[in-house]
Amino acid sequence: MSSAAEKAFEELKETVGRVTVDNPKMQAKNVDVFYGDKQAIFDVTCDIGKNEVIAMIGPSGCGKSTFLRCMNRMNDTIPSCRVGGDILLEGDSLYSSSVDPVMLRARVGMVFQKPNPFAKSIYDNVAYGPRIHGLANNRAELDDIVESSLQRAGLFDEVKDRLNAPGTSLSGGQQQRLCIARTIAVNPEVILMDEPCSALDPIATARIEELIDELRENYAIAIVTHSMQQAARVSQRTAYFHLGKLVEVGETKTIFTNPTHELTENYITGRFG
């Protein structure tokens, strides 16, 4: 990094551009994360609007995966791991003591890098989080749930003839989308993708990115991505990273053609990342 950007980044201003949204499904507020004694995230303010995809940027562990992984307690799961500030869902606080973390993954999905499919059939795949919060009262409610998700993950048509199949037969791009399908079957309200589509091939990401789009419509999506061009897109707002501090974030168009920040400017144009 250049002293003049080194300069930038240490003269960094608390507001970083449209970290606010009018209409927030959640609100990160000075969020800390520790791994033992160091420090992973700085201070991060955001929100995540209803009806909208905000994609994080940045380059290799610069701390967005780990961010992304608050907003569902997901980093409980890492003894050494610490969270300060805080996040609302709807307003209420995520890390509160009565907030069950199971409950909350029903509410707040989550999506990773590489397909995992229960080794259970299709069918079940999706069942699965329904059956276990209680959403179906019976087997035809529960065929209703799995085939809306089937169909809401676009993945119905192909698989409709072999529902007592394996998830792992799928293609990757299938079962990614098995997966997405897993993921809405209990009817959460905010999906969270950790690079959906690093290892798909180009046709399955293309596929991933219409339904990130469809999806929308009923969701608040926050992706992880390396890929600024899939940034540009599937996002309406994107946040750039970088050392752990959110250095801007903003509506997409503006910062992928006029960032604010010379650390922005700098990644999207390739000096680093």
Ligand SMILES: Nc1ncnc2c1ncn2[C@@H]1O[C@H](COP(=O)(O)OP(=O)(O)O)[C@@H](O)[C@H]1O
The other form holds:
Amino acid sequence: MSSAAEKAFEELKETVGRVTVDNPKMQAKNVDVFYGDKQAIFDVTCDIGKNEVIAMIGPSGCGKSTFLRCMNRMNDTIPSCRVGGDILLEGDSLYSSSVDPVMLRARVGMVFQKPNPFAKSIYDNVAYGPRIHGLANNRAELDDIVESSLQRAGLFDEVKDRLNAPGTSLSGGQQQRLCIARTIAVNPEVILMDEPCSALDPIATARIEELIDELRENYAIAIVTHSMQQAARVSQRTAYFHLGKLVEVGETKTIFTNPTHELTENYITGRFG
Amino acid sequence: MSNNTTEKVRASLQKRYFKEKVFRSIGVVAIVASLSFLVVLLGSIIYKGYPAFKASYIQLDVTLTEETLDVSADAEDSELRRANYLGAIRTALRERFPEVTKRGDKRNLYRLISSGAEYALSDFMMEDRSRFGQTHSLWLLADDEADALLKRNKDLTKPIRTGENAKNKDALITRLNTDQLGWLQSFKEAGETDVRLASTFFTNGDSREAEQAGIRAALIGSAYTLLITFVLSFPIAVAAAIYLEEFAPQNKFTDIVEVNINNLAAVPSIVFGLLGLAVFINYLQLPRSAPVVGGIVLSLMTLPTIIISSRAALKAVPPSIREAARGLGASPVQVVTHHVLPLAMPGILTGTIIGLAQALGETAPLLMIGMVAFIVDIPNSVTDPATVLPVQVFLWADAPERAFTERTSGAILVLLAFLVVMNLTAVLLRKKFERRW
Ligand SMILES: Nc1ncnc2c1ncn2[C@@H]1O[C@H](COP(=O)(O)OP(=O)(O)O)[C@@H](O)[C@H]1O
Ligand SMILES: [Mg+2]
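Could you output the structure for the form predicted in complex with the ligand, given that the previous block was the form predicted alone?
Then the entire complex follows, led off by the chain already shown.
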């Protein structure tokens, strides 16, 4: 980082661009996150709209995953982690004492960087969420949920003859689509994706990107990505993080063609040329 | 320049290959050495122990009448059971060798048949009362000295190795005298001796008479003790491991618990025996010599082993699996029971079997709680007095009779077989639980 950019970062008081949207699904308000004494997120305010895909980009270690994991309270399990500020889902605080994190994670699903299917059959992988939440009343309903989830994840045709094969017998790209199917089987309202394609080849990546675009019809999606092309392809809005601060948020097109903040511009041009 | 590099690499290559060769041969030597130790050890135990699984029988025509048994034909069952069967056997022996008249010689003659034969005869009688009043040709268990010569098929006409021919390698080593050898030879020539599988070794408890001593009491005692050990230690240890690994906060308290569990694993086993004696027997008044106390004491010893290996198995489950389940809304307990535990099960089972195998071979703490008693009766419950296989080995190894030596090795073989069966079960269970991920 040049000294000029450093200065710009020091001077950064407020996020550049419009952080709110007209019909928000989730709203993060002045979120601070600490790991022990070390602060990883500084005063981030940002909305996620209904039926939109928001991409979160930024250099490694800037806190994208940390921020994403606050939105379904996955950070609760890290003992040293403390979250300040507030995050609302449909206007209700996630961190109020009346909210059960188990309930919350049924509403806000998550897809991880590395495909992590359970050591169970393909069918059971998808059926697991509906089973624990009691979403199906009988076997036929469960079959329907599994089939439609696999279908929406674009995996059904490839696995319909071997639903009883272990989930781990699939290729990396298929495993990630299985994980997406598993997430949407619970029918969440929001899907958080943490670099879902970083372990996949370009063809598998393209399939998942198509899928994300289709899923937008029904869900709000936040996706962390290292690839700016990917952010440009799948998202409507983009948020740029830098060292724990949210530097700039805006329409994806604007961010990539005409960024306002110097840091955003450095990052984007640095990658593209 | 590049030529130079090639030269240097080539020169160093030879050195590297030489080192590799040396390293490999050290490994091979180590394996061969340990294998040959094992072969020698097992070989000597099997060689010494296999006669324990054979027993010699002598055929006699035994008359079961009022005269020989000292009881009338219409006697009560209980009376008939306690009739003079020893007398009947002795009469049969005297009839077989009418030339033996002197009292001392007669006594020597009687010694060829095991003193347990009278009970076998009593059982034979009680099986069918119509056998009363008839003469039966019966196979009776030979006494241990006669048994030792018969089952090794020794030439009974050779001299005995004593006094003047102490250096004669060919002579027989036995406590029988020349007369007894002659009678035995006469049985043998008439085809009235037989060597069979020693069912008594597996059906009897301990006995002062070597030929009647069996390992059943110890085997059942070991099984009961291990059952108690397993039932107590497995659930407690697995629960403790799960709590420490998956739920406990990281603080001073859990650190102290962890250090203490590791220390517990290093405590000499006899200390657990003393604890068992002081707490379970003297204070809680649990029965002495019983598998239930043995099991409790051994589970104290086994707990740390299972806890430590279970924690290692739980740690080895990738965190991504936990995250995936949590991300779908599984509660912490569901995460553990649905995903983590099934994946950790093979490792947990391995640790459990290692712990139980240790417990199976443990002697010292059991001596402290009185499981060293001379147990003839087969224990019927976990509160009956019992002994266990390693203690039985210890007891027999201490007995002066030569026939107990082979029984010692025989009992070790049974102990090893028990271990093999346990390990086999573990392997099968592992196979069943193992999943790919
Ligand atoms: N479990 C944790 N404990 C302590 N520090 C952490 C933990 N996870 C992440 N961090 C720190 O928080 C910062 C943000 O990390 P992360 O959110 O993973 O970044 P990104 O996903 O943008 O690469 C980093 O400096 C990282 O070292
Ligand atoms: Mg990350």
